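The chain below stands alone and is given as structure tokens, in the form predicted on its own.
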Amino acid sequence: MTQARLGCIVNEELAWGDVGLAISLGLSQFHPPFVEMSADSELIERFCSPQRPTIGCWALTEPDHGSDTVGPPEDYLSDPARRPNCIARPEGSDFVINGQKAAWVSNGSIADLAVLFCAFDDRSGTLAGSVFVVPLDLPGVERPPPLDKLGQRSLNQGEIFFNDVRVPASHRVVDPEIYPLALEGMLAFANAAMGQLFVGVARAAYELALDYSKERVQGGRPIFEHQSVRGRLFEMFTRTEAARALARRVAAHNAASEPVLQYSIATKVFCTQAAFDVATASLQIFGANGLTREYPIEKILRDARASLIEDGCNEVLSLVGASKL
């Protein structure tokens, strides 16, 4: 628990620095677990051993599938209109992967290896989940430059490329049996974390906006004087507070017992709506400086405003959560 606590504290505080930044932190050190379960002593000792750091990455998007990556997976794979763009096929003791994943996989243009969760054809004519470990220097990989955002610009998105990569069978290290499983899992762990992120980007606004209120002089008082103003600043505040009020709980939750899809799912769309929501308020308090690089917020406005759709848009999550009430 106590543990669990700190793990808000440490997000909260490194997206009120730059969120970007923090997501890809957080993602560089994704594949550890991963790496492990595949007990190939080689594979763990190059990408889990502490005095050779690498980065990871999770790459889940495709370029024809986004939020409903993260619906039900037995109908995004069972679907004949909605075929993947990434698929492993048994080929002798390996697997050979072809396809693409989307230009926003985090970490995607630097990563040193990939948790890749992908379709898994055994030539049965039917389609499963999978997850495999996958070193980005292999033959076959290929990665373009990065996307250029509107925001998280600090955080490296790009897609991942694979022709006829090869791969060992240890490591593929979740079958179709438990993928569901898995894939639910990480939802819930990864949609946990950005609500805790979001809480540090709602407070930065918020503390922007106050200290700029009692800086900023017109009508021959700080703005903070007026009522109006202090009364956003009021509602950014209880908005900023009830954001890390839940991400709190269901961190709390998730640490005590199995996590609980919806209500990290809760987590990430009311925390992430929260910050986009105090830094448009925070913009408004800046009046026309805010639309200037001279302050920070507008950046922070351009930060928040990628995480409604990020992880899954807040508008499928939200659809995930209900069916699972």
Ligand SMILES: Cc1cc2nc3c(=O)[nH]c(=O)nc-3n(C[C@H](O)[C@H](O)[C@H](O)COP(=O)(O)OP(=O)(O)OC[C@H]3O[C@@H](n4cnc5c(N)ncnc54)[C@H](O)[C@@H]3O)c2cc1C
Second form
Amino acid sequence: MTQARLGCIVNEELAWGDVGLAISLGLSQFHPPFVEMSADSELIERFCSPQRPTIGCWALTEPDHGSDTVGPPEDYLSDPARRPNCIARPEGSDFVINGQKAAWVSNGSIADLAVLFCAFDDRSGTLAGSVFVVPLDLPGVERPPPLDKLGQRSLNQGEIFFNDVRVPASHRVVDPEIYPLALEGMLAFANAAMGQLFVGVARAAYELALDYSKERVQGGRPIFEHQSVRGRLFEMFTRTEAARALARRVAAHNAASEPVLQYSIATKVFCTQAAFDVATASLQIFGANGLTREYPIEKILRDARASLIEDGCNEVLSLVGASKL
Ligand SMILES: Cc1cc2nc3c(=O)[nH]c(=O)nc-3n(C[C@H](O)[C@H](O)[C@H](O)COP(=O)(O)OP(=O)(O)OC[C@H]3O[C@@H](n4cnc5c(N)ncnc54)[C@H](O)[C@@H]3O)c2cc1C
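Right, the form predicted on its own is done, so what does the form predicted together with the named molecule look like?
Up next: the whole complex, starting with the chain shown before.
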């Protein structure tokens, strides 16, 4: 429980400084539990040693499958009309991976290893899902330059292409039978963490506006003394506190029992929306100065905007959460 609370504090503080960097850092250490599941001592030695840190990434999204991938797991890949862009097939005692993951894979162009959630074709004609740990220096892996984007610019993102990439059987760490459970568990983990991070973004936006309102003089007094500005600041304070309360409550819940997806989704949707709303209100308090790169609020607003899409669009996540009620 203490560890869960500490995790919330660390996530909030890192994101207060720069949420793109905080996400990159979090994902960089995402792979060791999956690598350990391989029971492959060479792989574990190479990718899980604290003495030789490596960078990981979570490769789920595909060019033709964004929201599809976070949809109810029982639907994923079961509709033959939805062709996956990345497929692994058995070949002798190995697996061979072909296709591509989308440009949205965080750390995609700098990672040493991908935790690859992809379709699996056992050659029976029916597709299922599997998770592979794939060192990204293997022959057949290609990575174009990273994406240029509006927000969270410090978070590296880029496509990964797989051209006949061969991995031994030990690199498949989740088979089709438990794939839906693994996907749901990952979404529950990632959504809860996103909520905690965006509490930090909301707080940064609120604190910047509060400080600015005490410095900026209009009508002969600091704008903080104008009733409407104070009212807006209180609304921002309230939303930030409410977001933190939910994020910590869900973190405590997830630490005490199996993570429950709908609670994690509620956290992600509520906290990212709170961060965006507070950042928007903060920029308004900065007036025209808020629009310039002289002040950090325009950057925070851009970072918060990306979060409404990241790790699943909030509307789609809400539908997934609703399906669990
Ligand atoms: C900053 C950032 C970081 C990311 N990091 C990663 C990562 O590390 N790994 C990774 O694999 N992916 C990552 N992603 C990808 C992310 O998960 C997807 O962008 C997200 O799932 C949405 O998919 P999409 O962008 O293809 O949008 P689409 O699925 O094309 O959706 C477009 C629009 O249609 C709506 N829509 C789509 N389907 C439905 C539906 N069934 N019902 C109602 N509305 C619908 C959506 O709400 C949205 O408004 C990241 C994205 C961002 C922005």
